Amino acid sequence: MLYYPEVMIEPVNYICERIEALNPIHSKKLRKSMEFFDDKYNELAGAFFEKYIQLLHAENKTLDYAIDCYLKMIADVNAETLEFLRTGKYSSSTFDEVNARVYASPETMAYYMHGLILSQFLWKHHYQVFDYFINTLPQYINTTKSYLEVGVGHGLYLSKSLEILDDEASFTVVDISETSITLAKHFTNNSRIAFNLRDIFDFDNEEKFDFITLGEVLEHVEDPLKLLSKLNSLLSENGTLFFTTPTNAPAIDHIYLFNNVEEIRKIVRQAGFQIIGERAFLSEEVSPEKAEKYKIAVLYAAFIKKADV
């Protein structure tokens, strides 16, 4: 495991006692958090860490610089959640209402994925998320050849993708957020993935792949059901698309209201959609029936291939 050399302690470690200093309120649920991980997480997000440490290295930045940018997110997210409570609804409706307000704005993105980067192994339920896909992914590695990413994010599940899969299927990725790409090029760095700065419906139908990953991508759009549609053009016949998606979670780049789980599965079956596994986490301590009824997060996951005619 690689040690944060300013400090000499494992970064998790670090990273908590920072927070418990500079915000000792969330650091309540953070030391929470921490409780329910097992060797099997430290693991992993040792070897994490020492990937995303050599990243903020190589930027000339520091594992504070990351702490500083998880806390402007919780800054966020909990003004946001205050205003989701009010109205019941996210503060933004549209692509360009978020483009301007985080997209097109550098300092935001950098900030933004950065904190979202650390709160892949700090909040329990975007753990959990990781750990059943990277469980799951592997009865898969017979029948991939062809791997599409939309929406890479930091890149840490196509990292874990190229782990696992066959060393002969081709990884292709499409985002049309330039800084989700340098990050998952740092991050990644390997020669075997096209990048592709563009529009997912800019792709050709004609095109098909054998695993799809959309993870936390459908409550960034206006129509998810359309994003889901065009995916089910892309996907070979045997087929299977990964995707992730949370309910009640306010952000400053959230579009998509999703109220419960059952509006989810009611749309992947619109787009033409069957569920073959699934799973859904919560992001407090309460029962599903509690997190629908206060409009607490639940984020969704799960495996699904094209219908049965």
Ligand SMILES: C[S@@+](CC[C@H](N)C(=O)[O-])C[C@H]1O[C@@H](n2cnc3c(N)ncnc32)[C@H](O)[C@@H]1O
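I would like to compare: after the form predicted alone, may I see the structure of the form predicted in complex with the named molecule?
Partners and other molecules omitted; one chain follows.
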């Protein structure tokens, strides 16, 4: 089957065709995403794949490796979704469990992070959140002298922040997984960044940060309120925190279940923040009624700052 080849750039076309052959049922989701993507997507995705394929080649890997990683991640997500729909719960409930199962397992972490970075350009809602971030971040160029990213994963957001923010700004990263740190280091390839292999709860810094990014980490901790409070203490007085987190999104390393967006907003307020801007994107092309009935994931993203007292 042909995927709108006239609007699709080559690596994406190749990926879609390969997935169509290897996992035809899943490729239907990709086809829907592709209908949404526009010229701006092609530009961003083109630049991304150029860089990413170079990184793969430097490690003696090919795009086929990344596609296999992506499909392994999809198999995990499917198995977790099945369990979630049967039980109403995420399969893991403690940090120690997911640390052993995922973050501390180089093999699992490698396919997971390569899978996740591809999903940024294959899933409409992942792309929409990324697009929201890079469109809004320029507003913070003048006020950001120090940038912290927590749970950097593959490093895609970090690489864009480096491009967008001031050349004089400092960059700090905290991630608990060695695999993520190594991948983000390779992907960004920039000596300005200070990488910390650490649990965010064990991280402290004398100076406060003007901008903090926390992409898809809140659902990975036992107590998300404690994490937001911790980040509040690391943020400068007029600083901004950008975070994303999904509702109803079973995955091998998700612990904390947000049932709806309002539950997320509630802990934002409890942690002493106010919302400056927010978006919520459905992860599948379904009606709101069906989304509710079948607990379809919504990816929530917000720019927040310390609440006025």
